[in-house]
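Here you get one chain, nothing else, as C-alpha coordinates; it is the form predicted alone.
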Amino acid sequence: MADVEITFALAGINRRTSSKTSWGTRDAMKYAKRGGIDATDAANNLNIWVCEIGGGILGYAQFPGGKSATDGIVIGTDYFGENTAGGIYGDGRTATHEVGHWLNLRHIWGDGGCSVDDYVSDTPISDRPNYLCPGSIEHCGTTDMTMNYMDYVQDDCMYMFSVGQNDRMRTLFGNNGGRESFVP
(Lines of atoms letter the chains of each structure in order from A and count residues from 1; the text may use other names and numbers.)
(Lines give C-alpha, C1' and ligand atoms only; values in the text may rest on other atoms or scores of the structure.)
(Ligands and ions follow the chains in the order given, each with its own letter.)
Protein backbone atom coordinates (compact mmCIF):
# COMPACT_ATOMS: atom_id res chain seq x y z
CA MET A 1 0.00 0.00 0.00
CA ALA A 2 1.42 3.38 -1.02
CA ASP A 3 1.06 6.84 0.48
CA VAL A 4 0.82 8.73 -2.79
CA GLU A 5 1.39 12.17 -1.22
CA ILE A 6 -0.19 14.08 -4.10
CA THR A 7 -2.27 17.00 -2.90
CA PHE A 8 -4.39 19.63 -4.58
CA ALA A 9 -5.45 23.08 -3.39
CA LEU A 10 -8.81 24.56 -4.31
CA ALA A 11 -8.14 27.38 -6.76
CA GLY A 12 -11.76 28.39 -7.21
CA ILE A 13 -15.30 27.33 -7.94
CA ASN A 14 -17.13 28.27 -11.13
CA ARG A 15 -20.87 27.62 -11.21
CA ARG A 16 -23.35 27.71 -14.02
CA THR A 17 -27.04 26.99 -13.78
CA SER A 18 -28.47 24.78 -16.48
CA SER A 19 -31.86 23.29 -17.22
CA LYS A 20 -30.12 20.29 -18.79
CA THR A 21 -31.09 17.15 -16.86
CA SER A 22 -28.37 14.83 -18.21
CA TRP A 23 -25.07 15.66 -19.90
CA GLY A 24 -23.85 12.25 -21.06
CA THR A 25 -20.18 11.45 -21.65
CA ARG A 26 -19.43 13.49 -24.78
CA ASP A 27 -17.87 16.43 -22.86
CA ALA A 28 -20.61 19.04 -23.52
CA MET A 29 -20.30 20.22 -19.90
CA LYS A 30 -16.70 21.24 -20.67
CA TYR A 31 -17.67 23.93 -23.19
CA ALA A 32 -19.45 27.21 -22.47
CA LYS A 33 -20.76 27.29 -26.03
CA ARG A 34 -22.54 23.95 -25.34
CA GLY A 35 -24.03 25.11 -22.03
CA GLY A 36 -21.19 24.04 -19.75
CA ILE A 37 -18.07 25.74 -18.42
CA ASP A 38 -14.74 25.97 -20.24
CA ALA A 39 -11.67 24.43 -18.58
CA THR A 40 -9.58 26.74 -16.44
CA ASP A 41 -5.85 26.71 -17.33
CA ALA A 42 -5.63 22.94 -17.70
CA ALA A 43 -1.82 23.02 -17.70
CA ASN A 44 -1.90 24.11 -14.06
CA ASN A 45 -5.31 23.04 -12.74
CA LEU A 46 -7.20 19.80 -12.33
CA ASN A 47 -10.63 20.75 -13.62
CA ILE A 48 -13.57 18.93 -12.07
CA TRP A 49 -17.02 19.24 -13.62
CA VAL A 50 -19.88 18.15 -11.34
CA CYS A 51 -23.16 17.49 -13.14
CA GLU A 52 -25.78 14.87 -13.87
CA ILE A 53 -24.12 12.46 -16.30
CA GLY A 54 -26.89 9.88 -16.74
CA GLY A 55 -26.77 6.28 -17.89
CA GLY A 56 -25.62 5.01 -14.49
CA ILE A 57 -22.20 6.64 -14.94
CA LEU A 58 -20.66 7.84 -11.66
CA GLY A 59 -17.80 9.71 -13.31
CA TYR A 60 -15.17 9.68 -16.00
CA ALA A 61 -11.75 11.20 -16.63
CA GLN A 62 -9.43 12.23 -19.40
CA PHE A 63 -6.11 10.44 -19.43
CA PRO A 64 -2.92 12.50 -19.87
CA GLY A 65 -2.18 13.66 -23.38
CA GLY A 66 -5.69 14.63 -24.44
CA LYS A 67 -6.97 18.05 -25.50
CA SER A 68 -6.41 20.77 -22.88
CA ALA A 69 -9.95 22.07 -23.50
CA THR A 70 -11.38 18.85 -22.07
CA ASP A 71 -8.67 17.93 -19.56
CA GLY A 72 -10.03 16.96 -16.16
CA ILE A 73 -12.65 14.76 -14.57
CA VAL A 74 -16.45 14.69 -14.52
CA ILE A 75 -18.40 13.42 -11.51
CA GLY A 76 -22.13 12.90 -11.11
CA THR A 77 -23.68 15.19 -8.50
CA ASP A 78 -24.74 12.30 -6.26
CA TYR A 79 -21.18 10.92 -6.16
CA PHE A 80 -19.18 14.08 -5.48
CA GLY A 81 -17.78 14.31 -1.97
CA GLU A 82 -19.64 12.77 0.93
CA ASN A 83 -23.23 12.60 -0.23
CA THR A 84 -25.95 10.29 1.10
CA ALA A 85 -27.68 10.47 -2.31
CA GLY A 86 -24.74 8.44 -3.68
CA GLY A 87 -25.56 5.47 -1.45
CA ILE A 88 -22.68 2.99 -1.32
CA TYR A 89 -20.76 5.27 -3.71
CA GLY A 90 -21.38 8.43 -1.68
CA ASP A 91 -18.21 8.58 0.43
CA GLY A 92 -16.08 10.54 -2.04
CA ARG A 93 -14.14 7.72 -3.66
CA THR A 94 -15.49 8.42 -7.15
CA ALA A 95 -13.20 11.45 -7.23
CA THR A 96 -10.26 9.34 -5.99
CA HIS A 97 -10.92 6.76 -8.73
CA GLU A 98 -11.29 9.37 -11.49
CA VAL A 99 -8.19 11.30 -10.38
CA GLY A 100 -6.40 7.94 -10.63
CA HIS A 101 -7.39 7.81 -14.31
CA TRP A 102 -6.38 11.46 -14.78
CA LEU A 103 -2.99 10.41 -13.37
CA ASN A 104 -2.70 7.59 -15.94
CA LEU A 105 -4.04 4.58 -14.03
CA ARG A 106 -6.18 1.99 -15.76
CA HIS A 107 -8.82 -0.05 -14.03
CA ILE A 108 -7.32 -2.78 -11.89
CA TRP A 109 -8.55 -5.43 -14.37
CA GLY A 110 -7.00 -3.65 -17.36
CA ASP A 111 -10.40 -3.26 -19.06
CA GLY A 112 -10.24 -6.65 -20.71
CA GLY A 113 -9.68 -10.35 -20.26
CA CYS A 114 -6.93 -12.14 -18.35
CA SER A 115 -4.35 -11.17 -20.98
CA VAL A 116 -5.06 -7.42 -20.75
CA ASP A 117 -2.72 -5.52 -18.43
CA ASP A 118 -3.19 -2.36 -16.36
CA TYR A 119 0.57 -1.60 -16.84
CA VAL A 120 1.32 -1.91 -13.12
CA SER A 121 3.47 -4.87 -12.05
CA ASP A 122 2.25 -5.19 -8.46
CA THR A 123 -1.47 -5.43 -9.22
CA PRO A 124 -2.88 -8.89 -9.92
CA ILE A 125 -4.25 -9.98 -13.28
CA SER A 126 -8.05 -9.98 -13.44
CA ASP A 127 -10.68 -9.97 -16.14
CA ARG A 128 -13.52 -8.00 -14.57
CA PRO A 129 -14.49 -5.35 -12.06
CA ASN A 130 -15.76 -6.22 -8.62
CA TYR A 131 -18.83 -4.68 -6.99
CA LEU A 132 -20.26 -4.25 -3.50
CA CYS A 133 -17.72 -5.48 -0.91
CA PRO A 134 -16.67 -8.98 -2.02
CA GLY A 135 -13.63 -9.56 0.18
CA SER A 136 -11.20 -12.16 -1.16
CA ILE A 137 -12.11 -13.25 -4.68
CA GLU A 138 -10.05 -14.87 -7.45
CA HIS A 139 -10.04 -14.35 -11.20
CA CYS A 140 -7.37 -15.36 -13.74
CA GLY A 141 -5.58 -17.46 -11.14
CA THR A 142 -4.82 -14.57 -8.78
CA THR A 143 -6.58 -12.90 -5.87
CA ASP A 144 -8.16 -9.62 -6.98
CA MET A 145 -7.11 -6.41 -5.26
CA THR A 146 -10.72 -5.45 -4.48
CA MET A 147 -9.69 -2.79 -1.95
CA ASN A 148 -7.91 -0.81 -4.69
CA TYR A 149 -9.28 2.59 -5.68
CA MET A 150 -9.22 1.51 -9.34
CA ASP A 151 -11.81 -1.25 -8.89
CA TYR A 152 -15.60 -0.69 -8.72
CA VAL A 153 -16.30 -1.85 -5.16
CA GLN A 154 -18.36 0.36 -2.87
CA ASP A 155 -16.58 3.36 -1.37
CA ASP A 156 -16.14 2.04 2.16
CA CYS A 157 -14.37 -1.09 0.87
CA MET A 158 -11.64 0.66 -1.14
CA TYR A 159 -8.67 2.16 0.63
CA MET A 160 -5.43 1.88 -1.33
CA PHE A 161 -3.22 2.42 -4.33
CA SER A 162 -0.33 -0.02 -4.79
CA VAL A 163 3.32 1.04 -4.77
CA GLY A 164 3.44 0.40 -8.53
CA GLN A 165 0.39 2.60 -9.10
CA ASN A 166 2.07 5.30 -7.04
CA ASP A 167 5.18 5.06 -9.22
CA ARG A 168 3.10 5.22 -12.41
CA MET A 169 1.24 8.35 -11.21
CA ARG A 170 4.36 10.13 -9.96
CA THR A 171 6.15 9.58 -13.30
CA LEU A 172 3.74 12.10 -14.80
CA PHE A 173 5.26 14.88 -12.69
CA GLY A 174 8.86 14.19 -13.74
CA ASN A 175 10.82 15.59 -16.67
CA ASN A 176 8.75 15.31 -19.85
CA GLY A 177 5.87 13.78 -17.87
CA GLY A 178 2.31 14.47 -18.95
CA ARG A 179 1.59 16.56 -15.82
CA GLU A 180 5.05 18.09 -15.33
CA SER A 181 3.58 21.61 -15.46
CA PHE A 182 1.84 20.97 -12.12
CA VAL A 183 5.13 20.91 -10.20
CA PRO A 184 6.15 24.39 -8.99
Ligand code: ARG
Contents of the next structure:
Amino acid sequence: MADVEITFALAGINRRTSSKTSWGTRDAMKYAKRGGIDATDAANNLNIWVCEIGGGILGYAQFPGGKSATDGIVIGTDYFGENTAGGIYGDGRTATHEVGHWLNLRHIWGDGGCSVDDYVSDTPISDRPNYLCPGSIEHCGTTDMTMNYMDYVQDDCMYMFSVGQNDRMRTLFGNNGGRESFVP
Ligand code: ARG
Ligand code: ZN
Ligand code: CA
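Same protein, different condition: the form predicted alone was shown, now please give the form predicted in complex with ligand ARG.
Let us now look at the entire complex, which starts with that chain.
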Protein backbone atom coordinates (compact mmCIF):
# COMPACT_ATOMS: atom_id res chain seq x y z
CA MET A 1 0.00 0.00 0.00
CA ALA A 2 1.40 3.38 -0.99
CA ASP A 3 0.81 7.02 -0.13
CA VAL A 4 1.53 8.54 -3.54
CA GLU A 5 1.96 11.99 -1.96
CA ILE A 6 0.53 13.89 -4.90
CA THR A 7 -1.74 16.72 -3.86
CA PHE A 8 -3.95 19.01 -5.93
CA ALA A 9 -4.97 22.60 -5.29
CA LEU A 10 -8.25 23.84 -6.71
CA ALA A 11 -7.37 26.44 -9.37
CA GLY A 12 -10.92 27.39 -10.24
CA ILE A 13 -14.38 26.23 -11.27
CA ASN A 14 -15.94 27.06 -14.64
CA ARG A 15 -19.63 26.44 -15.13
CA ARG A 16 -21.80 26.37 -18.22
CA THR A 17 -25.49 25.64 -18.36
CA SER A 18 -26.58 23.02 -20.85
CA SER A 19 -29.75 21.19 -21.76
CA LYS A 20 -27.79 18.18 -22.98
CA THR A 21 -28.71 15.12 -20.89
CA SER A 22 -26.03 12.76 -22.22
CA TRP A 23 -22.57 13.90 -23.33
CA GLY A 24 -21.15 10.53 -24.30
CA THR A 25 -17.47 9.58 -24.23
CA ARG A 26 -16.19 11.37 -27.33
CA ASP A 27 -14.99 14.53 -25.62
CA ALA A 28 -17.78 16.92 -26.65
CA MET A 29 -17.78 18.40 -23.12
CA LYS A 30 -14.17 19.50 -23.64
CA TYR A 31 -14.96 21.95 -26.44
CA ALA A 32 -16.78 25.28 -26.11
CA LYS A 33 -17.85 25.02 -29.74
CA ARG A 34 -19.61 21.74 -28.98
CA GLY A 35 -21.44 23.16 -25.98
CA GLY A 36 -18.81 22.25 -23.42
CA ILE A 37 -15.92 24.09 -21.83
CA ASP A 38 -12.40 24.28 -23.26
CA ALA A 39 -9.54 22.87 -21.18
CA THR A 40 -7.53 25.30 -19.06
CA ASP A 41 -3.76 25.12 -19.69
CA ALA A 42 -3.47 21.34 -19.51
CA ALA A 43 0.30 21.43 -19.05
CA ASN A 44 -0.23 22.91 -15.60
CA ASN A 45 -3.74 21.84 -14.60
CA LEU A 46 -5.63 18.60 -14.22
CA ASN A 47 -8.88 19.45 -15.96
CA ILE A 48 -11.93 17.67 -14.55
CA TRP A 49 -15.16 17.86 -16.54
CA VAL A 50 -18.24 16.99 -14.49
CA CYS A 51 -21.32 16.27 -16.59
CA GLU A 52 -23.89 13.65 -17.47
CA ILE A 53 -22.01 11.08 -19.54
CA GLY A 54 -24.82 8.58 -20.02
CA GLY A 55 -24.73 4.90 -20.87
CA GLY A 56 -23.97 3.89 -17.29
CA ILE A 57 -20.42 5.26 -17.63
CA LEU A 58 -19.04 6.57 -14.33
CA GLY A 59 -16.07 8.38 -15.76
CA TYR A 60 -13.23 8.26 -18.26
CA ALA A 61 -9.72 9.60 -18.55
CA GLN A 62 -6.96 10.45 -20.98
CA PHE A 63 -3.55 8.82 -20.47
CA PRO A 64 -0.36 10.90 -20.54
CA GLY A 65 0.95 11.74 -23.99
CA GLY A 66 -2.38 12.64 -25.62
CA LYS A 67 -3.75 15.88 -27.04
CA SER A 68 -3.67 18.80 -24.63
CA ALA A 69 -7.14 19.98 -25.73
CA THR A 70 -8.67 16.79 -24.33
CA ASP A 71 -6.26 16.06 -21.49
CA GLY A 72 -7.85 15.42 -18.11
CA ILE A 73 -10.69 13.35 -16.69
CA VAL A 74 -14.47 13.29 -17.01
CA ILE A 75 -16.74 12.30 -14.13
CA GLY A 76 -20.49 11.68 -14.25
CA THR A 77 -22.40 14.22 -12.18
CA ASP A 78 -23.81 11.65 -9.74
CA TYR A 79 -20.37 10.15 -9.13
CA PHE A 80 -18.44 13.30 -8.33
CA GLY A 81 -17.48 13.73 -4.68
CA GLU A 82 -19.69 12.43 -1.91
CA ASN A 83 -23.09 12.07 -3.51
CA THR A 84 -25.96 9.82 -2.40
CA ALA A 85 -27.27 9.87 -5.99
CA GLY A 86 -24.22 7.79 -6.89
CA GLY A 87 -25.33 4.83 -4.77
CA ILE A 88 -22.46 2.34 -4.35
CA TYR A 89 -20.38 4.69 -6.51
CA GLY A 90 -21.22 7.72 -4.41
CA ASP A 91 -18.03 8.10 -2.40
CA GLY A 92 -15.94 9.93 -4.98
CA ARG A 93 -13.71 7.02 -5.95
CA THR A 94 -14.42 7.39 -9.65
CA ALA A 95 -12.21 10.49 -9.59
CA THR A 96 -9.50 8.53 -7.76
CA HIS A 97 -9.68 5.80 -10.40
CA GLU A 98 -9.65 8.25 -13.31
CA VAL A 99 -6.74 10.22 -11.85
CA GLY A 100 -4.97 6.84 -11.74
CA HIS A 101 -5.47 6.52 -15.50
CA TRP A 102 -4.43 10.15 -16.02
CA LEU A 103 -1.21 9.20 -14.19
CA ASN A 104 -0.68 6.24 -16.53
CA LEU A 105 -2.19 3.39 -14.50
CA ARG A 106 -4.02 0.58 -16.33
CA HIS A 107 -6.78 -1.51 -14.85
CA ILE A 108 -5.23 -4.20 -12.66
CA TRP A 109 -6.38 -6.95 -15.07
CA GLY A 110 -4.64 -5.14 -17.94
CA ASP A 111 -7.91 -5.11 -19.92
CA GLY A 112 -7.13 -8.60 -21.16
CA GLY A 113 -6.55 -12.24 -20.24
CA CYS A 114 -4.03 -13.85 -17.90
CA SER A 115 -1.10 -12.99 -20.19
CA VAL A 116 -1.95 -9.29 -20.34
CA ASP A 117 -0.22 -7.16 -17.74
CA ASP A 118 -0.86 -3.75 -16.21
CA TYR A 119 2.90 -3.00 -16.28
CA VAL A 120 2.99 -3.05 -12.49
CA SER A 121 4.83 -5.96 -10.88
CA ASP A 122 3.15 -6.00 -7.47
CA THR A 123 -0.47 -6.14 -8.68
CA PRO A 124 -1.31 -9.82 -9.26
CA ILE A 125 -2.31 -10.87 -12.79
CA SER A 126 -6.05 -11.18 -13.38
CA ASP A 127 -8.23 -11.59 -16.44
CA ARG A 128 -11.30 -9.60 -15.46
CA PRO A 129 -12.69 -6.76 -13.38
CA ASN A 130 -14.36 -7.43 -10.04
CA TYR A 131 -17.59 -5.72 -9.01
CA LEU A 132 -19.46 -4.92 -5.79
CA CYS A 133 -17.41 -6.05 -2.79
CA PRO A 134 -16.09 -9.51 -3.59
CA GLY A 135 -13.63 -10.25 -0.78
CA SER A 136 -10.93 -12.79 -1.51
CA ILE A 137 -11.24 -14.07 -5.09
CA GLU A 138 -8.74 -15.88 -7.31
CA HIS A 139 -8.15 -15.47 -11.06
CA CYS A 140 -5.15 -16.60 -13.15
CA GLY A 141 -3.88 -18.60 -10.16
CA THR A 142 -3.45 -15.66 -7.79
CA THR A 143 -5.69 -13.70 -5.45
CA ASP A 144 -6.91 -10.49 -7.09
CA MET A 145 -6.09 -7.16 -5.47
CA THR A 146 -9.77 -6.25 -5.58
CA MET A 147 -9.36 -3.40 -3.11
CA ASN A 148 -7.13 -1.56 -5.57
CA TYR A 149 -8.44 1.75 -6.96
CA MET A 150 -7.83 0.38 -10.46
CA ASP A 151 -10.28 -2.52 -10.15
CA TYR A 152 -14.05 -1.99 -10.67
CA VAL A 153 -15.36 -2.71 -7.16
CA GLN A 154 -17.75 -0.34 -5.39
CA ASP A 155 -16.34 2.83 -3.88
CA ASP A 156 -16.24 1.76 -0.24
CA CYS A 157 -14.39 -1.47 -1.10
CA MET A 158 -11.47 0.15 -2.93
CA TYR A 159 -8.86 1.78 -0.78
CA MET A 160 -5.32 1.51 -2.13
CA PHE A 161 -2.68 2.02 -4.76
CA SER A 162 0.29 -0.40 -4.62
CA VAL A 163 3.94 0.59 -4.27
CA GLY A 164 4.47 -0.41 -7.91
CA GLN A 165 1.61 1.85 -8.99
CA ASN A 166 3.12 4.63 -6.88
CA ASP A 167 6.42 4.23 -8.74
CA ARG A 168 4.71 4.17 -12.14
CA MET A 169 2.79 7.37 -11.35
CA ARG A 170 5.73 9.23 -9.84
CA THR A 171 7.99 8.35 -12.78
CA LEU A 172 5.83 10.70 -14.86
CA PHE A 173 7.21 13.69 -12.99
CA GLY A 174 10.84 12.88 -13.80
CA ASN A 175 12.82 13.79 -16.93
CA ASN A 176 10.67 13.34 -20.06
CA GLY A 177 8.16 11.63 -17.82
CA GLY A 178 4.93 12.67 -19.49
CA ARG A 179 3.67 14.90 -16.67
CA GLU A 180 6.96 16.68 -16.10
CA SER A 181 5.38 20.06 -16.91
CA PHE A 182 3.59 19.91 -13.54
CA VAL A 183 6.86 20.07 -11.61
CA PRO A 184 7.54 23.72 -10.68
N1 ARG B 1 -15.69 2.50 -15.46
C2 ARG B 1 -14.84 3.61 -15.21
C3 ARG B 1 -13.46 3.43 -15.85
O4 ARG B 1 -13.07 2.35 -16.20
C5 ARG B 1 -14.77 3.99 -13.73
C6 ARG B 1 -14.76 2.92 -12.72
C7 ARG B 1 -14.75 3.56 -11.34
N8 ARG B 1 -15.07 2.63 -10.25
C9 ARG B 1 -15.59 3.01 -9.08
N10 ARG B 1 -15.79 2.14 -8.13
N11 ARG B 1 -15.90 4.23 -8.83
O12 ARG B 1 -12.70 4.37 -16.07
ZN1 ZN C 1 -10.82 2.67 -15.63
CA1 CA D 1 0.53 -6.61 -12.37
